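Single chain ahead, by itself, as structure tokens, in the form predicted alone.
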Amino acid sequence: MTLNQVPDHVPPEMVGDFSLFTSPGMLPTPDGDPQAATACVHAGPPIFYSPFNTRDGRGTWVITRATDQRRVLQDADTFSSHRSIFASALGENWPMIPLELDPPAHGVFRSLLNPLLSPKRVMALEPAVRERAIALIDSIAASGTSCDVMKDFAFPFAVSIFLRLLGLPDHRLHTFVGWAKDLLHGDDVKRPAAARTILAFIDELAAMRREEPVDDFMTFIVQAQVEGRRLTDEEVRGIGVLVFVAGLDTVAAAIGFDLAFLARHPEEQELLRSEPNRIVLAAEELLRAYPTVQIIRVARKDIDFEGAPIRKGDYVSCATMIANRDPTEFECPDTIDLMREDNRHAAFGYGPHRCLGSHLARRDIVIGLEEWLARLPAFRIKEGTAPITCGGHVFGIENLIVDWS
């Protein structure tokens, strides 16, 4: 079977004309809203087959209802996480850990890593997070009346916190962000090149920490034990790559989408400025409205799922942005209501693989918004400019120029 060809077992009436990569609003678009553009699937069936819905041109089943996505993400016996998303860019097959491990191995490594990003650990990091936000925003305020949100704030803020956690130097921040951008949003030439560069960096860092341990994340990993043994080189690499890549794009993108929304809604800005205690709740609604990740599982066996004949080896997409616009889950899902209560959004996934860094991501977003609104006056998208958004495996935003003159 060639890529984009619909497998024989998929009934023609179950093939849908939708892709997170190529549908309207998904390609790089000025003033786009790719998350809102996914809501169109809710006018159709609860599950359909998209012939082109991964970076490498594969088809996937698309699960549209939040409750069905939860079923898939809870059922590791039927739906495997092992996809080699990163390794496939190198033509290799090894898992990012624990993201692409299935139980019981997943639980072993998850237990090892949980304390590193626990609520307690995040609370200890909070003064440094706030200090970094304040320093960046004060510098922006001192240098004029407009800025490029992503370059001047979102990336330097979110990524520097993450680098501190990993024990990596800030002065290479822009280099690291460039690697992540090429890996997550680059073409067929940039992506493998970035993957090789990141892999070499992780391997080199692991070797250095074995020789000269310090108090940082990579030293912890190379010295850690699971089930009475040290980690293998491939396990160290699988953890290092996941944690490095995961921290370099998603939180910055979330902050970018949030500030783009506020730039277009001065009344919401004013509400959060005058009542900053509402920011925690507002951040949850912005996570619902602007999630950035498509989660994919691989069927481990043949199954009939809500009338869909899913066969062993089929890809199954649980896109967070689709679940978060489900009208059976959220009242008025296309309305962004910053006071929405009981917000069961799927921005961090669901089930045993729920995002390991969610506590840190939440605090980064809340603190970033608190300090931005406290230190800068009312802002808007700069006249004559338009942010560029894109869909894909990880949604993104750039060229977000705001002005407060």
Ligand code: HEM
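For clarity, every value in this text was computed on a predicted model and none was experimentally measured. If you superpose the two forms and keep the largest set of C-alpha atoms that fall within 1.5 Å, you have the rigid core. Numbering follows the first chain given and starts at 1. What changes on going to the form predicted in complex with this ligand:
- When two forms of a protein are overlaid on their rigid core, residues whose CA moves 2 Å or more are considered shifted, and M123 is not one of them between these two forms.
- Comparing the forms between these two forms on their rigid core, the Cα displacement of H82 stays under 2 Å.
- The Cα position of V189 differs by 2 Å or more between these two forms after fitting on the rigid core.
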The other form holds:
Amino acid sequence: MTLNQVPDHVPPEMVGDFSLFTSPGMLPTPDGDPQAATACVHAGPPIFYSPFNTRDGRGTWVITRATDQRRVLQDADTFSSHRSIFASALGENWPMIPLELDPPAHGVFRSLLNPLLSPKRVMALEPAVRERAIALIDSIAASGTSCDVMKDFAFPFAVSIFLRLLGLPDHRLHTFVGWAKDLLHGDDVKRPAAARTILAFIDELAAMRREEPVDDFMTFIVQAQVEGRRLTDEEVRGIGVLVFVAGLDTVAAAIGFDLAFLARHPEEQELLRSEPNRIVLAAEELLRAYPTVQIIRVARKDIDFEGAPIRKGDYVSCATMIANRDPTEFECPDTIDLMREDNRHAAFGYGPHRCLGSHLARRDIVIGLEEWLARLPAFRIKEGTAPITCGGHVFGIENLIVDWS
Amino acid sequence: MHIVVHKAKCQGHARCWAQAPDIFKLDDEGYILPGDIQVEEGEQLPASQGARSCPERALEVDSTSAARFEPADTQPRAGEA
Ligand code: HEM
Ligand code: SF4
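Next up, the form predicted in complex with this ligand in place of the form predicted alone?
The complete assembly is shown below, putting the previous chain first.
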């Protein structure tokens, strides 16, 4: 990390030494707690400049308070989402939709997609989600007294829900898990290769559904109209890729962090097992404590924000885990209280890009926890093992070996 | 008591609806219906809980007077966008 990465307009006293990529606890760490490790920023100013705060080593402004993050994320006229992250990794330039579009174009696609994942629609998907959870957990229970939650449950569960959404059979599950792993956690060779594979797959699926429509997400997309016309191939692919990228790792990580917490807190675990009606509320607190996404915006014009000279083109980071530990937003933010009420956490972001899959993600997490606690006895981290956690763009947990012998 | 709905700020988190589906009605996309909400006597608790659970601060509880009714606010307010 060298100081020459700090642009000239950033006053040296506004440079902070915190980074979601390089600070303590952000690199892969056994028994780490990267979300808690971000809370230290609340001892500092509401905004500072972090010289190394993206995967490719760019600097960003860091907004620490929930109320300021709300202001940034609700103001898409000043803070743009247009970044082409996925495409630029392939040397191309097209947006993931709706994530990398700004209003008003954003709203056109968002309105198209909202009904597909609305709270009511999610209720209809619920039986299939529960069936998958039960099948996976029953097979874990039948095969011993220990498992790796990530490999045996969280990932296959998240991927299987995604396949169901796309109307695809489960037999390709393992292929998909592999693609997702390479894309999200692979090196500089594996990531672009996985990206190309996923693109080809999305294109192929779209072509199939055009030829032979069925009742599923992709058929809806290829038949949909915006502003009186069909979607272009690039738009179809922008949507398909986003749903793949946004919905797999996030749900798997949430379930992993949640079960890791319960494995370490036997009293809370028993409370939820004996009173499962508390799980819905508890899941909100776990989303507050263990959110995974760092949101980034690009300033579209110069603006002075809480004394910071943000200039056109600067990156502005709104890390959900930082907002969720803001003491001016939450009472005792560092205490995990599974009965916390009025929990307006930021795990799904704020503003027009609020997670499209939030209603589904919430149900996935609740159902996953319900079935896990109902079907397995008291579990703990297996002796001699340590879950490895990491920070970054999307926080993750790589392994979680639990034991109920 | 009534609830002022700042429709333009609603981003469809549906947290209000999760608390009190009969008080906070959503459209087909999952966003709150426009227009302020008059809350019945016995429903004040779930109504204020629902309003407090909105991450966008789109719902404002007004307990001063049931009579003071404003037209639905459909524009973000200046300086607050
Ligand atoms: C616990 C799990 C999840 C978390 C923590 C999460 C978090 C987020 C966050 C913070 C954003 C806002 C990004 C931004 O403003 O730049 C977002 C957007 C999005 N998420 Fe999720 N997400 C989760 C699960 C899902 C699932 C299951 C799906 C799909 C089925 C999904 C689809 C999307 C989409 C399409 C967007 C873009 C929305 C837009 O730009 O309008 N997410 N998510
Ligand atoms: S909680 Fe707020 S943002 Fe969500 S639907 Fe209700 S009013 Fe809209």
